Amino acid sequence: MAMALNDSVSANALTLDSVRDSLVRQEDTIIFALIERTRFPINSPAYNHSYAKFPGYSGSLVQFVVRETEALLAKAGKFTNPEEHPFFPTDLPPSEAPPYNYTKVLHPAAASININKSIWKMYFDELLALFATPGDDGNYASTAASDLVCLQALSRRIHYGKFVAEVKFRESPREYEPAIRSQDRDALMKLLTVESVEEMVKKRVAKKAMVFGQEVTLDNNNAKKGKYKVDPSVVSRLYAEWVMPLTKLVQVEYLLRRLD
């Protein structure tokens, strides 16, 4: 997916429209990731700490896959991109790739904001059971890899709140500065919340889940009409209960430090 930072030729290219375009594209990425995860049932052994034993490692298979994948990608320079946030940041080796000069658009405090622990807990403790069917087909490694794709897509979308907060601050600094100076989280959350926009997002992602997840046939048989690979109401709930609230949490944390 083309990222907004790479599309921008300067910090001034970051606009509310460019941020919204990126958020809309990321909806597609999340929904397709969820659809791919539905290829496998829950496959609970992938999350059982006693299932797989690796030398020098203690944890579940999914933790192993995420840690090892992140370590490899860190060497390739993935986490030098300010849009990327690791789930196991203390285990990362340094990048061995030539550095890329990403456009500096965020306040330096942005680098210290990482809520992936909350995203991990939300995904495995609440979301996964809502769309993955019960069962065990033995494809544990593929299941863990699919979970990683979902986690990365959700993390990128939620942490993109830093860019949302930055562009909103630039457009109306006088509106945000009093709450920032007084460190008023509630006031910032109120400024960031636009219920009409949130309702529109929930409806849009539900409709996308219908379109992307429908069974396509070349005949006029409507037997599968109304059946989707991932329940549109689950996608709407994902955004309503977790994606948008966590994004606003990131925005608040960023804005609280914006004037440091």
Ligand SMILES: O=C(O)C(=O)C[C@]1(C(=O)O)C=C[C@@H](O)C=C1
Contents of the next structure:
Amino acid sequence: MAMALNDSVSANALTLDSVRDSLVRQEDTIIFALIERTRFPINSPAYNHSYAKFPGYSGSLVQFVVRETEALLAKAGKFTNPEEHPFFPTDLPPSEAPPYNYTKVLHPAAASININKSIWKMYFDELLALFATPGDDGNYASTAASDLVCLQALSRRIHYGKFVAEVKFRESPREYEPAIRSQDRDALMKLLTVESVEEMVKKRVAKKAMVFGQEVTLDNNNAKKGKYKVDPSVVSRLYAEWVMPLTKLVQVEYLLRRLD
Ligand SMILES: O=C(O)C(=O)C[C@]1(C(=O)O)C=C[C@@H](O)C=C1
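Show the form predicted together with the ligand, please, because up to now only the form predicted alone has appeared in this conversation.
Up next: the whole complex, starting with the chain shown before.
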């Protein structure tokens, strides 16, 4: 049976290595998305509630774009995949696509976990100003579409913590069960944290930002050394301060419900 996980991992082949491979691949998606967003300056009218009035709608242009795109993708079946989480889950239309039989990997309680509100806040209140240049070029719709790609990639990665947590639980249920029964968040956080892996992730994403974001020219002498499309230290900070802590939060939330 085909399954929801990226690539061709089957439910039985779900291992810590296979879920980590997926997290590594998703780094590429996130970094390319950030690079694409840097094509536009900050374009603040896209986030300003009083910039435009769309009929029957109140909110910013970016909210309008995300909400309407999610409604369309919901009809096409996007959110029937347990890896996908909407930013505006209320009033989403049902899927009109034929149902797909995703292999059930996660505990059913997983469906109740959606931390996209925190991801949205982090992206717009903290991250964007760190990598988008000041300015306004009027491309608000394309900017919003670009933001949506970043948000989706970050959301997918962070909520993938559900799969990471499931693997960790299956590999050592006896270690996790007492902390789950006593609903001890701190103990769970300690159990699932692997600092050496976090250090590697921070270094690898900075390196990827250098490799993916360098200027490629045929003339070696002309290469602008040390100039990257997205600052590698910002990408490393994104992971250290937000992506990994939020992925761990998803893991804790999932594990707390794992024995329900
Ligand atoms: O690789 C793991 O073991 C994970 O749980 C994933 C992850 C991450 O978000 O990258 C989160 C917690 C660990 O401390 C290390 C890395």
